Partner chain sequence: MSGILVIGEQRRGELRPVSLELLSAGISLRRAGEEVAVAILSDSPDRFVKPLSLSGVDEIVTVKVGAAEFDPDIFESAVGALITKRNPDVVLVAHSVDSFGYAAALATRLGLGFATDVFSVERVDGELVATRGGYGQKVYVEVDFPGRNTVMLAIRGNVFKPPEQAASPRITIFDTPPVQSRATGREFIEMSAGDDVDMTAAEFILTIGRGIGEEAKVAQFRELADAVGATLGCSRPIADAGWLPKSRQVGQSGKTASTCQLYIAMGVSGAIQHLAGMKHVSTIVAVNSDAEASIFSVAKYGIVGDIFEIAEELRKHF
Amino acid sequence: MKILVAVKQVAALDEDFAIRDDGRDVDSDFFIRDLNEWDDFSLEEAVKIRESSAEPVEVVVVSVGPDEADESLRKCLAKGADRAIRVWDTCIEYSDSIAIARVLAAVAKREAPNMLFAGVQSSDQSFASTGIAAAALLGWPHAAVVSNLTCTPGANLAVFRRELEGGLLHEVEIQCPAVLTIQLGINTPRYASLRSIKQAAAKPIEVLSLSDLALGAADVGEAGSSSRVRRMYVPDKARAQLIEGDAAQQAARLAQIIHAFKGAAS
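Structure for the chain I just gave, only that chain, in the form predicted on its own, please.
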């Protein structure tokens, strides 16, 4: 059995930051990068399945990103992944979540896993669409927001629970191969030991290009994306004022403010 786990190196903003000259993103020098929190739970679930199985299970992590994504991939290797794959080409820059899903689907076709795990969402973009889009491109059954999973290697079925509105849980049987997006709290991710960190540093990371996946420039980047960032900016700070007086005075003052605002808008 093989489980492919999609992981992402996410970016968080430092306290001080600056927008890039083209106005479409934050200058990369101000990013703090780390493994996406949801993907940590996805990886742990895959490793747990391997550890509890009497049959061989291979856990392969895949990330779409430049060289610095190797840091997150090595963290995954230190936590128990067997292999790591990174896909990158300069054409991939500016890809939206659907274009990234196209790349992940191509990797899945190449690796032929029994299951593809992805985090419910990423902490930097929060689109929550990459895993489900990959399932649609593969034509595989899928489920989102999985909070419990029972999977027996060698079987073609898995049973999972997912969260619904109002605190309800939905228990479903799904046929493999399948795509599951994993929710926080499904398990407790482990810490990597110093020994495993040293061993992970020596493991190779397979790097694939678009041509290795039978994809072209038109499949990724702005050309292969359904959306694009037009502009990124810091919003104006909100203004507030306290209206003094009794109810009648407050209402009169509020009416004055509204009339003034309407006049300014016109």
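All values derive from a computational prediction rather than experimental measurement. Numbering follows the first chain given and starts at 1. Here, rigid core means the biggest group of C-alpha atoms that superpose within 1.5 Å across both forms. What changes on going to the form predicted together with its partner chain:
Core-superposed comparison between the two forms: the Cα of Gly139 travels less than 2 Å. The rigid-core alignment places the CA of Arg239 2 Å or more apart between the two forms.
Once both forms are fitted on their core, the CA shift for Arg24 between the two forms remains under 2 Å.
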Contents of the next structure:
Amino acid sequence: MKILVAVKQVAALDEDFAIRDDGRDVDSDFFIRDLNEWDDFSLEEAVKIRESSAEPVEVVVVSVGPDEADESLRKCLAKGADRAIRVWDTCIEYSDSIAIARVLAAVAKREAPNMLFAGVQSSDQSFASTGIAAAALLGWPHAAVVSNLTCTPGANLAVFRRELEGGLLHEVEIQCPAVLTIQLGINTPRYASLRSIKQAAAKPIEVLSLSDLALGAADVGEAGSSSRVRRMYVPDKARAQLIEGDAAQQAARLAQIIHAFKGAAS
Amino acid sequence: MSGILVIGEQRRGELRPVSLELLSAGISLRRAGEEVAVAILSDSPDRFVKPLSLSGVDEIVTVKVGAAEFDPDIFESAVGALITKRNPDVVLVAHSVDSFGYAAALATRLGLGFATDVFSVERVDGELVATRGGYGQKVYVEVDFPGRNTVMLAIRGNVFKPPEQAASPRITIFDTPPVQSRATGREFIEMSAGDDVDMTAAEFILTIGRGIGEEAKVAQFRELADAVGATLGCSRPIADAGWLPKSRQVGQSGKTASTCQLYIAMGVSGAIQHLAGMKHVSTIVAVNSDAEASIFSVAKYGIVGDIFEIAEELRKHF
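If the one shown is the form predicted on its own, what is the structure of the form predicted together with its partner chain?
Every chain and every other molecule in the complex is listed next, the one we just looked at coming first.
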């Protein structure tokens, strides 16, 4: 069995950041890059399936991104992925989730896995659509927000629970191969050991271009996207009234607020 | 072609409130001569006609499908058939777990313009422009859809106010061919309570988030909550780690602080999913060491500081 896990290197923003001159993104100098939190859980889920399986299972991670994304892929290798693939070409820049899904689907066609896992969403752009868009391009069954999964290698059905709003779960059985988007909390992701981090540093990362995947410039970037960023800006948000002073003074004011509430409520 | 098509959402026989919010979003986009239609998919869609019969809605389309509950293949096929037949300008769905399961697949297959988690939408020089958040809501992002005849938008909940006035839209039946789904829904399960607390009934909640750092610190805040008379709640990472039972999680996938009047959030950054469960509370006090944390944008009062120090000092007053 082979499980392909799609991962993304996301960007958080530095405390002080600036919008790029063209007004369409944040200046990447202010990015703090890391593996997307959701993807940590989908990788762990794949590694757990491998560890509990009698038959061999290969876990392959794939990321669409520039050189810097290698860092996140190495993290995945250190946490138990067997192989890593990175796809990049400068025309992939400005791709939305659907254009990225086109690249992921092409990798899935090439790798022919039995399952494709993706995170429910990324913490930076929060599209919550890449995995399911890839499923459409592959023509595979798909399900989103999986919070519990029973998947036995070789079986043609998997059973999972969708995590719905308001603390409700929906149990579903699905035909494999399938695309599942994995929710936080489905497992407890492991920490990479120092030894595995060292080993991961020596492992190769396969780098593919668009032409390796029989894709062209029109399939990705703005041309291949379903939306286009016009403008990014820092909103004027409502701000809390700040309680100033040292900790004792701040706590005293908070205590007043609580007493006032309790006085009014009683 | 033209018109606005709203896809209503139902679960276990109830219309989900976001369906009505989508109607308002749709009505706000209507241009002269355009109609707003709402489609509802169910094995017995007629029961949703009444709650959808609201002012501003021109047409209710009942779509009888072979499953009582959401199914990605069945929904993709039926909504796809509806879009292909009607060619609306705009299709509105909820940014919800059900939509996550099929909207992107459908948009990809039909080549629609597509954006998710949209909280504002308008027409600028005739072109549709949608606004969503980026980088953990630190920036807002305006997107457009050049060259797309039909645009599908997944609209964030709790943003648009539902229409209130009843009306009598015309009712149309849309026949869709049966589809063999590749998935089978089995049953709904209420997330195991863990303890018998009812966050939805609590009037005063003290919530802890990722900022507490380690499980050993939970006890300090449990004791503090007891001392001040608050119900102890948490954000997602705390429940996921098993430090507090899921029944205490406030947010989209947890509980809504429905009757809460005072909400103290300590070490909670304010992810959009958490805000969905508490931002309506009249008095919110946020305590966080990060002055830029999103929680401060919904709080009435803010304390930028060390949560442990504040907790310790606060305890002395009770």
